[in-house]
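Next up: a single chain in structure tokens, the form predicted on its own.
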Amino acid sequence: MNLLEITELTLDLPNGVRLLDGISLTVAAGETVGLVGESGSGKSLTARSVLGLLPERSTAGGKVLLDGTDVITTSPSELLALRRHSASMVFQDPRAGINPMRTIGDHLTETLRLCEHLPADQAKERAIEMMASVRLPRPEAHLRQYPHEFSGGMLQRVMIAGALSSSPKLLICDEPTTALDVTTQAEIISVLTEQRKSRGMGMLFITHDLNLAASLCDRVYVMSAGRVVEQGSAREVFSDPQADYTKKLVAATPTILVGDAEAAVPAELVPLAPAEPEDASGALVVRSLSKSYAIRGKTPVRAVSEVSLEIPRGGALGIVGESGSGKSTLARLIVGLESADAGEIVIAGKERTAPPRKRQERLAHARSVQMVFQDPYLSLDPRITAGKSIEDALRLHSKLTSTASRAKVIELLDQVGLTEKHADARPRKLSGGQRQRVAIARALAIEPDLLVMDEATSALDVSVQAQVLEVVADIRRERGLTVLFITHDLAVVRRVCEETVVMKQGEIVEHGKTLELLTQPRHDYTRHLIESVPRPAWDLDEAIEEAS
């Protein structure tokens, strides 16, 4: 008997609106599903089904069975109990899961204290035990510490070992990875892997990567507005896909080519490089620029270390690394949010070192860079529409009238692909990707000599953030914008940038043509990021065929 099996699972509104249209799919003991398809296909409220979290007044039809209850019509407390023991749920955001007052211990003793009703003691070395297994380094001094003292990719592993501390028979897991480094992805699917394996659970993984879901699902549902459009072995749907959505979606997600042949490499995924400036000088000049951190009772942390760079008019310059690598510090001291010890910046010819104090000097400094930050929500106001913040952007740095900042704002919104509608919705009412685009639109508005992108795309949808990189291309094309990219997506650089630098540690340790870079890596450290991104499990498959 299968551990979760949905049938014809339907979700609708009060207002009539209907969210998930006939879902049907199974998921076995041992065996890795994946549900893959852009937001708001419905992936996520699937999942949620399974565990009796749907949205307030909804009615469901269909069937949930899940290790053979029905969940849509099960009482509170059996259903209390399928959550305590046989299916437990990995969100994407472990921040937003844990409580920040409380230690890393409670967290982790809670459910087996008034659960499991064990002992302090018990419960306290079943958590050492459960961290261990995930592959924390220091399970006994986890205990005491607290969410804010750990990295995304450690929180996460803290919430799949409180997921596992009840032995669940199937393990959902909500977009995991979202966001996270390769090395860091590859660690927890690692961990994930290994847990499935030992304790022969199932595992339905929801996930907009298909490169992830290609390397780690056995079968894969592909989900668009709340229905499953396609279903089959990951190989089949991902290799030869027969829905329009699925191709689609195959089509808009960036790859890694293994091979030095640059032959070999669809054009669609080669760089597009600007036209040839008539002034060749560097947009961007970064020579010896180092930045430490102090911390009471501890050795200074060095952010940044000895970094130069240079980028030249209309170039695009990739920065890759792991978190905690610099690359963000590097972005911020080259904006100005923070100041450098040692070193120099030269942006369009003029030295841009120390971070502006003055009115005047703010304002020079923003017409010369501006930057697109991860979260484009946590960047835009949300008590303001997309057209005001970009208007407001506009009346800051020009002398133009009402009338011309709506027209301009108009026409800014139309460069990225929105409408003069989005220019009247407030953030909240707008996409990820929307909100992306209505971020870059703003950074545009006064025209800077340097765009500098922190990971704009990375918790963007395939198919959104082809159309975000799009967009990126064509402005550089009808501006001859200068681009800064920086991401853990190798893949991303690969489509995007001209050139590429490698940093750990707050060190360049290799810097070059990106086609060069990522088929023929000379470092140990760039070697390890390439092997460390997702590859179709298949491929791995014939390798070892083939080196045995």
Contents of the next structure:
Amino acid sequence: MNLLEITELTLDLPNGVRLLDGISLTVAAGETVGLVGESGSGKSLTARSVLGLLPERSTAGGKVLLDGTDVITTSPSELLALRRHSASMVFQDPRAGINPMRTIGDHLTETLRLCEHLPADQAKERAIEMMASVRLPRPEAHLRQYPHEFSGGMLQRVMIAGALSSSPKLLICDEPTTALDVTTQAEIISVLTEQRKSRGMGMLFITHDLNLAASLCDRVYVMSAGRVVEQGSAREVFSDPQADYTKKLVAATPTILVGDAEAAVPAELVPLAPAEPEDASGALVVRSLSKSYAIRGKTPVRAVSEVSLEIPRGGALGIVGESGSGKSTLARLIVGLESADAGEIVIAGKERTAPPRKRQERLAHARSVQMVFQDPYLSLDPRITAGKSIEDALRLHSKLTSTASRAKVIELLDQVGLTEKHADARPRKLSGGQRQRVAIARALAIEPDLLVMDEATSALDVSVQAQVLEVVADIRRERGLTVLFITHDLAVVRRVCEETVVMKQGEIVEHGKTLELLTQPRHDYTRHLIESVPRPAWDLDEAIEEAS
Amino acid sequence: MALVSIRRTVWSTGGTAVAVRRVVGKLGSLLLTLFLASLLVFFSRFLVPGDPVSFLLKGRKPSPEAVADITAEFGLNLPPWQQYFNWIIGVLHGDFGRSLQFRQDVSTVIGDRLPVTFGLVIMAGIMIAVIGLISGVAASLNRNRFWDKAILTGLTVFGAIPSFVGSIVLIAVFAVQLHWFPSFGSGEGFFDTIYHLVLPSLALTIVFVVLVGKVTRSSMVEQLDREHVEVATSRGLSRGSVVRRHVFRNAIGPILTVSGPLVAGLLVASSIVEAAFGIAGIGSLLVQSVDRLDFPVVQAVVLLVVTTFVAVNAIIDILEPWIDPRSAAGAGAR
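Please show me the structure of the same protein in the form predicted in complex with the partner chain, now that we have looked at it in the form predicted on its own.
The next block holds the full complex; its first chain is the one shown before.
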């Protein structure tokens, strides 16, 4: 008998919306099963149903057999027993998933004390053991620390330790590394696989990242709109997808692997004639820019130190780095939201180092550089229609009549692949990808010399991300737009930028042509970043075969 | 609901020096607030129409010498800043001057009445806390269902009743009809006083419980949707443990923040209730003294209310790091 057997699971809301539509899947002991799909596909709901965590007032149908007990029909007390002994779950965001007002020790010992009734000192001992097993550096000291004193990666280890403290037979991981940096992700994944092996657990691993699923899972289920559209061994599904949806997903997923065909750079990515280094006519020239933040009672943090870079007109430069590398601060300095301590910023030949103070300066600065922010759900005013927010930007900077600006809005929306009907929609009615396109259209409305995109696609699903990247590529071809593209994702940079710089702790550690940088990294940190990116296990097999 | 244990290790991680600086800073701003309040309290007298001297003379036509005598006796001939100086020096020594209406020291007049009012406010505070917390928690756990709506409607209706109407209804029902409680006076001795204060504090509770109840509900509802609550549930903790340790514990902060200003509201509203129940407390004294332009008493009572209010809020501020460890580490930790 399998550890987990879900048959024909359905989930309905009272208003008639069907969230899950006949899901069937199995997980055997010792097996890692992936559940992949985009947001809204129902993969998280499926995972939560295993622990009986269903949305309020929803009705479930079908069977969820966990360790022989049907979760859906079982009594509340048996459900508690299942949660305590049979399965446990690691959630996506440890910052939100661990009570910020209780100590780490409390988080780890509370189930031991309250559910298994261990005395306090034994529970503490177990907690220390658990922390050691997920390789937290100072278990004894961590007991009395609070979550805000931990980094995201350390907190996720705490979450894993907490989930493992009940010795579950099945571990459910819901996007456990999505909120983490790529190098941290690699560490967490190795902890998870190590624990799965040593404990012989089954693992149900939910992710939107196909590369991660491919590198980790024995079998995968691909979900879309509440249904399983494809299943099979990871290798079959990803190397030879059958369902249209899977094919689309695989095609949309960026990868850092460089095939032979691509070694020759596609024509459209060839940068326009690079400007002479001494010539300040490049779209963006940054010279030895520094910025530190003073924290009371601590040594100042150097967010950006001695950074120099240059983008020729029409070029696209990627800045890659992990959280805390200073890449967002650099973007804010260039856009004029922060003031630099030292150095110089020149945009389209004009000095733009100091942040603008007067109205005229602000307008001029804004005309020279525009930014697209990470989260389109936050960067658009929910009460203003999409068309109006673009129009506002236009009319602030030009003396267009309302009919003329309206026509311009439609033209801009058309450029980003939207139509007139989207102009009258408020952000609430638009999807994430549509919102981000509106944000791009708004940034392009005043024809800036430079477009800064700060993690502009990382909140989006891969297929949507692919569309947005396509829009950016189109606009670059048509208008010769200069782009500074900031991201944590090496694979995305590869799709957009000819050149890439790698930042670490406020400094540029490597700078070069994107493809060269990916294939022949020179700096250790770049190599470490590239190695941390998950890749399918069979690619490694092939690499080994080729070598022999 | 068992009180939640609050850990004492918070400051050991943030550094004791930081904690001490925090408390000293808070006390400094507390003293500054009190100083500004004393200025306002004292000089507001000069803005009010009416002359205290003419009250003292009770409408008699005095000789100019008699007016001068009384003016000098109460120090009213001095320039305002010197009057303030004399007053504040006295206040710091516990001397609030002499009451014009009672011809007694203000401290004696207030001292006689203070215990009753404090008893009233404390009893009402306890009732408000207990009833407010229970109804708020019950409402939040039945979110958008019958009991939630019933509790919310009930609280709102009660909150809309003016305290003098509530007092009269309570007297009519529980004192006159049922004879359960006395309707007048504050009683003698500890237990008799408590017995006498049940209806008055209930009258205060009716008005103010809506605030605590609603804040508790919304604060709990906000926490119930947090992911860490789902995590706790997924780990097999019982519903009770989850609510107590993760929902209620985290909801305390906002509840306390709102409850601070409530204390001042209670002190002020006690005047109406005291009048309705014939209790000789601070509130009824304030009303009476304003009426008779007995400004030393008014100033002392207002200063007392302001001090209580500021002190309660300062205590809540100082407690904050124990309630939310992130606040000790600064806003950046949120």
